[in-house]
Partner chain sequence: MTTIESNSPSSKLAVPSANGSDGKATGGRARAFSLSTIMAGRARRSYSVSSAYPPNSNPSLYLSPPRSSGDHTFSINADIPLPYPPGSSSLSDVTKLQQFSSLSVSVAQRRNSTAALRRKYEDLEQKLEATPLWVLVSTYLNYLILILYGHLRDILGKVFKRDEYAHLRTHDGYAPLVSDFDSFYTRRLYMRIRETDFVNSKNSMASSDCWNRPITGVASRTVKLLDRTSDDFNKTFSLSGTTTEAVNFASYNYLGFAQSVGECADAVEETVKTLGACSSSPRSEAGGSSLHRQLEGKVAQFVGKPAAIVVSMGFATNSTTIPTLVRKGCLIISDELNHSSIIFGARLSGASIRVFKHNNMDSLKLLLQEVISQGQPRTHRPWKKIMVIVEGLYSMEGSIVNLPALVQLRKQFGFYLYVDEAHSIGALGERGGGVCDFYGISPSHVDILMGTFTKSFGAAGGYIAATKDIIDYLRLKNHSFAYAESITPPVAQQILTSITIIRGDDGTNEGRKRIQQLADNSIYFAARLREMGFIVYGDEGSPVIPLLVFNPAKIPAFSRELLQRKIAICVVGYPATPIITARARFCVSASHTRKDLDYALEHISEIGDTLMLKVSRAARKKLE
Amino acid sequence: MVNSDRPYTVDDNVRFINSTVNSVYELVALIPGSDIIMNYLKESYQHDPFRVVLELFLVFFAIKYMLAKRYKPNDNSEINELVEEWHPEPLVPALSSFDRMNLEKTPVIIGPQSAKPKVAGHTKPLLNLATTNYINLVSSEQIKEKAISTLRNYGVGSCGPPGFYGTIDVHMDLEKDIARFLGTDECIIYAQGFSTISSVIPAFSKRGDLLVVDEGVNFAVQKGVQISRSNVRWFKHNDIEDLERVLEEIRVDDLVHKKRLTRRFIVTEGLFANYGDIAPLSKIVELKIKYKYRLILDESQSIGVLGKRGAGLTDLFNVNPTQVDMIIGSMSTTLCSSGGFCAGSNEIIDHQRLSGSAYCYSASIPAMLAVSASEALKIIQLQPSILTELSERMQSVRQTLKHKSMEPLIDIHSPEMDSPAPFLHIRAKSSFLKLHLKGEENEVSREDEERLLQDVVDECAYQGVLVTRAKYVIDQERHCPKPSIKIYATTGLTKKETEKAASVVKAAIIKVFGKWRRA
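Could you show the structure of that chain by itself, in the form predicted together with its partner chain?
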């Protein structure tokens, strides 16, 4: 019995298993595409059974992982302890005595800003050599009238970004006025001069693009360069040969590594806010064309003062403005309004209307300020003679300060007598500072130098002249320029007054520098 039964049982079981496997197989075969997998499995089993085992194991593990419960630590005591242990630094550090001095010595103007403003702490009005009120538009009655009539039609604020009903007709007029004045196709206006270039640069130059930047550019440009996250190469301040060297290096490098062509820009400043010198535009334009770069030019300081018409660097060097791809300027300097602009071709301006973050995400400038800027442009265009007057004032300031007795004491930036720049920096000569080293010092600290200059500023104010040290956010500048006193010329003061003011500055320097560290 046993013998006859056994094969029967086995056969039965096999049949059962076979039929089950078959029906499952048929079911699987019903799924479209499953035959590919089956064939694959069959073949791979024959070729490499070990791999099938491994794959099955992986599938099993993946399913187990997905179905597993999330890991939750039962008690947070460790985390809580860490949280409790953590003590942040104070939000701001305590102010040093130098900081306190800076705060206290910042002048506060009482009443209107003008060529002879009243300043808190002084009974008499001071002669103002500290503001960009170059052609005295601050006191222009014409602009005031225009501003008031605009106020009565448009109110003050625009209550919206340009995209959402913040584009007022006077904005469009101002854009046209500036474009016509500079000779470019179009122009776009921003609500603050400082924020303009730091928004224009990242609108065009993205990660992977290349910026070749002058080392002496102002803070706003530095921030624009930083936020663009592009590759940056710096060239020596106003050194054309160094610029060419950098461009040549990049060209060779591109050839060697066969790099993809990316957007490339040269970034520089027209009239350098930190040094008072002027970029050699015609040579830069030559290089830019030769190496096929686009040129971004910050003319915040030069618009309205440089060139015969006051149209900035392109006017001064007689360069066709369309050869400079982007001219960025400020309406808060010469034009005595507020805001900034970028002028260029249609393509460049149109792109910014969607990509310039300070344009898109900020309210447009108040209508009255736009109109003031338009009016200021008109005044400059109608009376270009004030620009000659301005350069005369500056020359008399230079003449006074370049006196022989001053030579061992100070450096003047920039020193050329015929420079059209309407302001200059006075910096203590390093040879003078070295003479007065104390004890073990290797060099005079920045703070001491600033204090020295502040003493000059105080002395000037005491004698009736308002000047100011150039202010920087020292720890955030790339290479902070040496401390300086910034002197601005203005046509608001007569020639005589300007000469008098300059000689006060001169006398103050001699007096303060003479006394310094003798005690």
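Rather than the form predicted together with its partner chain that you just supplied, could I have the structure of the form predicted on its own?
Below: the lone chain, stripped of partners and molecules.
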């Protein structure tokens, strides 16, 4: 007989819980297939208890959701009120005054592009210092005739990606021509210049891999680095000592923490689009070999203009092209075509034919543009003297703009008279801007600096010379360069015309800077 006066102990609670659990287990065991579920839960809990908890939570949530009372409005008035209160967000933000200025000041070229284009709002053609048509192949009759002939034979577009009926003989011929010109095993062509480098980098460097990148690289390279989701270390722009410091820090850190071996790349430009200076390729190759990295080199600005043959930095520094793992470039500058390319070893190229997103999912370039690029390469190889002419034109521009009267006003990037770069950047001198601060200003705003340079651009156009401000995606650039006017040289203008155009730019700077903020 149970003594009802005995106090309820902890042992009684344990016995009650055990009996209840056993009863529930016996009931569950009667369900067909329950033994399989129980064994699954036991094994899962042993290997990953968090997963079991998460799955049970989802099951209970689903049951509660299905059994919950569904909400139904009593009538349509509530729905109508919600509809009336809803206001859609604008698809694009409202334009600022600076955005409107950029749109209004964009020059409109009437007719074909050339060294002396017709621009809307101007009665006479302007001398063009705002084009990457460096060696004037845009006006080549040889290329035009070949392009027209190809258009009649192949039509306009390929209507498909390269791997799916988008590749024809002229595409394969162009790949062979570029590989032969650069001295690499093989080459692959892409349909867009911007997406070439931003596709090549993530094709090889993945999450957990390491990229050591020059902080002065252009926007397309930055996007490729971002898309790769790799670990990134930045080194100071074009500073070989800082690059070696970063590589050494990584090596020591790996030894201390015994990190696993990953794919590693050094990423840089040959001729920097944002600064006009040239990477010391021979020294970078030495560090690449010393620390066992692969090298990705963007030659979009340097292909066709640097080196004795115009083959870029490997030609300029007499470096064996096989020591650069990937040579990437654009065909929309000197080669007067469209798209981009990546040259390297057979393994490097074959990998991209299945892993290069911009190659796999974009229609291949039109046949006439592929033929145009091939013809441009032939002209460069047959007429190397045009590269000397281009260098002379650029020296004329530098010599005019480096006059003593310009020293208090502007900085020139890069300023070396013997630099083979076919363009330069003009930026307002910091000391000049400080002298023209208003009221409590600590510094001149970027917008005011841009407007100052735009006034110079307008004055040049009024005097018969077409120049342009360098444009940046300010909110997305990692290190957005200072506002600048970008001056290009072209063999489409004679030496006398180039000197005249440079003198106009010089006079416009002196005039506009002299009047700025005087009121």
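Between two forms, the rigid core is the largest collection of C-alphas that superpose within 1.5 Å. Positions refer to the first chain, counted from 1. Given the structure is predicted, the values throughout are model-derived calculations rather than measurements.
task: Compare the position of the CA of C480 between the two forms after a rigid core fit and state whether the shift reaches 2 Å.
output: No, the C-alpha position differs by under 2 Å between the two forms.
message: When the rigid core is used for the superposition, does G111 move between the two forms (threshold: C-alpha shift of 2 Å or more)?
response: The answer is no, as the C-alpha of G111 shifts between the two forms by less than 2 Å after core alignment.
query: With both forms fit on the core, is the shift of the CA atom of D458 between the two forms 2 Å or larger?
result: Shift of 2 Å or more: no.
task: For H87, give the CA shift between the two forms in Å, the superposition being done on the rigid core.
output: After core superposition, the C-alpha of H87 moves 6.5 Å between the two forms.
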